[in-house]
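Presented as structure tokens, the chain that follows is alone, the form predicted on its own.
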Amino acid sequence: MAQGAILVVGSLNMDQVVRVPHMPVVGETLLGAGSLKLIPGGKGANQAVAMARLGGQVAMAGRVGRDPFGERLLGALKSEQVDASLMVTDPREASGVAFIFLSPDGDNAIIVAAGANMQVGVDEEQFAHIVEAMRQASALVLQLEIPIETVKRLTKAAAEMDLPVILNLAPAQPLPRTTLSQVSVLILNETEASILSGQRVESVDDARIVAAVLQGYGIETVVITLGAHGALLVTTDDAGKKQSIYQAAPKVAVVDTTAAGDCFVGALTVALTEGQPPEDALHFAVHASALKVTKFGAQSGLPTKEEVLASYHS
């Protein structure tokens, strides 16, 4: 792995996408529109590809199965110039898959069969390779589609070597305060923020209150995404003063919201590791995720850095 690369440890799934007239209810059979689409996805891989397209130098650690999906998922990483040398092909588990129902307004419902993703870091040999690679990284990016124990152990190891950890708390699961206190940047949506804090987030003001509460856990920067309403970032500057920064989202025609959150995580991480001020990084991330929802597919719809910068003036 190249010195200074962003290291993503996370999931890879083959997204199986079908367009539906509405979300099915129990006992209902729906006729989908068109053919089933197979698109590389998974939160970890989506974030890695997003970073690579947005100008970051990225390496990814994860697991796939010994099957055609695994080959295609690895190929997708390599085609985007993501270093896949820390990837492992699991001899027993199948590659992860996600079943995605996509409604006409661009919203989705997703069911994930994790497969090999639930073995990431369980293998001590792979875990040791990841920790060794962390010594060369500029940041460690994690999500929760891999074992929680792996996330906790890697976060602790990163804290011991003073490596910044960006944690996307998705899908939402409780984590101990000790782990959260070792996170540099916590990124979560309204639902995830509500679950973690026990307080509802239904407005920017709610987000500001909850972000301040979560920052009190010892987290340097807390970011709450608010869908079409943009995002809020709360941090502490070098002088010890708290900053609360809100960025509204541009109005766009929504095609597919899949991976919009992953695009946000990738964009914010690239901007922060480049040394951009928090307000500029948040602006970049909100515009990147807004562009993502205008395109179909998880990785296939992720924008480039040039497209994001051009959108500032459109």
Contents of the next structure:
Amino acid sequence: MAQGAILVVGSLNMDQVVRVPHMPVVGETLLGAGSLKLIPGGKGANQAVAMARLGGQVAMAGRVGRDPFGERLLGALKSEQVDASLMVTDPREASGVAFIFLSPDGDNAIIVAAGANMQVGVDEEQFAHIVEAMRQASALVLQLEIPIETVKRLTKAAAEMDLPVILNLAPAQPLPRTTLSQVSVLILNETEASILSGQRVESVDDARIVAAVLQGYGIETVVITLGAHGALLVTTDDAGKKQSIYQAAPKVAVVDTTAAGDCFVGALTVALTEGQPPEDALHFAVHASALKVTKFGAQSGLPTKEEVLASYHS
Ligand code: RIB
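What I would like now is the form predicted in complex with ligand RIB, since the data block earlier showed the form predicted on its own; can you produce it?
Following is the full complex, with the preceding chain placed first.
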């Protein structure tokens, strides 16, 4: 892995996308529109590809199965210049898949069959390679589609070597306070923030209150994404002064919200790792994810850096 690369440890899924007229209810058979679409996805891989398209130097560690989906998922990483030398092909488990129902207004419902993703870090040999690579990385990016135990162990190892951890708490799951206190940047949406804090998050003001509570766990920077309403970032600067920065989202025609959060995580990480001030990084991330929702598919819809910068003036 190249010195200074951003290391993503996370999931890869083959997304199986069906357009539906509305979300099905129990016992209902729905006729979807058109054919099934297979698109490379998975929160970890989406974030890695987002960063690569946005100008980051990225390596990814994860697991796929010894199957055609696995080959395609690995191929998708490599074609985006993501270093895949820490990827492992699992001899027993199938590649992860995600079943995605996409509604006409671009919203989705997702079910993941994690497969090989749930072996990430379980294999001690791969775990040791990841920790070794962390010594050369500029940041470690994690989500929660791999075993929680792996997330806890990697966060602890990163804290011991002073490596910043960016954690995207998706899908939402409880984490011990010790792990949270070792995270540098916590990124979560309204629902995830509500689950973690036990408090309602329905407005920017709610987000401000909850972000401050989460910062109290010892996290330097907390970012709560608010969908079409933008995002809020709360941080403490070098002088120990607390800053709360809100960025509204531009209005866009929504096609597909899948991976909008992943695009946000990727963009914010690249900008912060480049040393951009938090307000510029937040502006970049909100505009990147707004562009994502105008395009279909997870990795297929992620924007480039040039597209994001051009969108500032449109
Ligand atoms: O965040 C979007 C992703 O969630 C999809 O690509 C799907 O694979 C699930 O992991």
